[in-house]
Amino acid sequence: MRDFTFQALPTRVILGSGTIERLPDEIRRMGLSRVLVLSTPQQAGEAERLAASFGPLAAGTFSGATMHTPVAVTEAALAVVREMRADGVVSVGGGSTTGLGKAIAVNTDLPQIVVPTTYAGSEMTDILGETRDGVKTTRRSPAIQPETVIYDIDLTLGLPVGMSATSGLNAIAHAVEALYAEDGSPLVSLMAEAGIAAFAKALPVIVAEPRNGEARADALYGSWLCGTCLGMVSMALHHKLCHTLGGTFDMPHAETHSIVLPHATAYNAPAVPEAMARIAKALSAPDAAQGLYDLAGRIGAPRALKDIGMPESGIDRAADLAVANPYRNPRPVEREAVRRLIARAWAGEPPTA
């Protein structure tokens, strides 16, 4: 067994059916009395209903969260925090809302409660990715880590099938890279493999039966496991590519992850055969990268960057940015090899090393 260091993260997790009803008690337990409820514009109605449900504990709502956490949106939200004298934030939704809550927290040290309604997994991390002038950067800090996460299975029953598929693949990406992370550990690897397996089991059922409660529970369990992996170790080439593509071309976050994942996995496969074997086992597939590509096809997720708005003319620019200040990666990050990876992902071709 190789040497390792393990650092647990302090987030309190509540998972079950109907757990949203415990939110007011959780607010009080944390000593808060004026929380600001955050959401995207599409979920503004849900945020307002939730804020109304806990009455005087709510300072109000801010429904401007958007993809890739633009700094300008964070600044607007911070102005509302100050105006309403909020003493905490409740983030309701997916990765966009969670990102905004984290950005507020790191600028104010206010505590956070996250109520995920997708499988993004970022609620379990101390990582913030934010965009300024079209460039997305990430940072880590204990102040970014949410204090409490409330997973309510019932809130995911209406999650559209397409979003369920791409959000799940996004979460799987965290576990895939955790299995070959330089700072990984045996416990993280166990969680990563179990998280991939939970999604591999749940996602095809969700596509066929969107309101299947058992499958939705499996997916939330997988989301928690995969998100925890993301928070405990450093990520590699896959996440660097997705941050580059998303920030540069303003492409949807989860869809970008679902498309790039098989190709980044194939790129690293020769360097980490043990990790590939564990991924393949979790997927019940003979090959890790092809298994991920086939899973995406089976659940109807997009498999070509050209289909979600990336121009072919952007391939070279993306390759240049991806090799600038690269994340640690098990296989050397070489510009021409990365360009070939991006080109295959752009065209939607099967993955290859």
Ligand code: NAD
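Return the form predicted in complex with the ligand of this protein as a structure block, the form predicted on its own having already been given.
Partners and other molecules have been left off, which leaves just the chain.
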């Protein structure tokens, strides 16, 4: 075993069916009395129903959350926080809503409760990605880490099948990179392997039977495990590539992760055989990268960047950007090899090292 450092996360986690009913008690337990409920415009109805269900504990709702946390939206939300004299935020939704809650928290130090309805995993991290004038930057801070997370399986039963598939693969990507992270540890690796296995079991069932409670429970459990991995260790080539592709070509977050993951895994495979063996085992597949590609195919996730709006002319630009900003990765990041990786992902071909 190699040496390691391990730091536990302070977030309190509640997971189960019907757990949303415990939200008022959690609000009181944290000493709060006027929380602002956040959502996207698409989930405004859910935010309003939730706020109405705990009456005077809710100061109101703000339903302007959107992808990549634009600073202008955060400023509008902060004005509402001040106007309503809110003393905490409850974020109901996916990574976009959680991102807004984190941005409010880092500006005000208000406590956060997150109720995740996708598998993105942001609720378990101290990471905030924000966009100003179209440029996305990422920072980490203890003030960003949510205090409480309430996972309610029932709230995920209606997550559309396509989003379930790509959001699940997005979560798996956190676990894959945790297994070869330079700051990994034995406990993180155990969580990563269990997280991948939970999704590998759950996603095909969810696609066939979206309201299957047991599969939704497995997926949400996987989401917690994979999100925890993301919060505890540093990510590498895969996350950096998705960040670059998403920001440069304005491509959807979870879909981009789904497509790039098998290729980034294949790229790193020769450098980290032990991690690859663990990923393959968790997928019950002979090979990690091919197993991820096959899983994406089986659950109907997109497998080609050209199908989600990336122009072929962007391949060279993306390769340039990936090598322009060097970062730690198990296998050195070399332009020609990365260009081949992106070209295969663009075309939707099977992964190779």
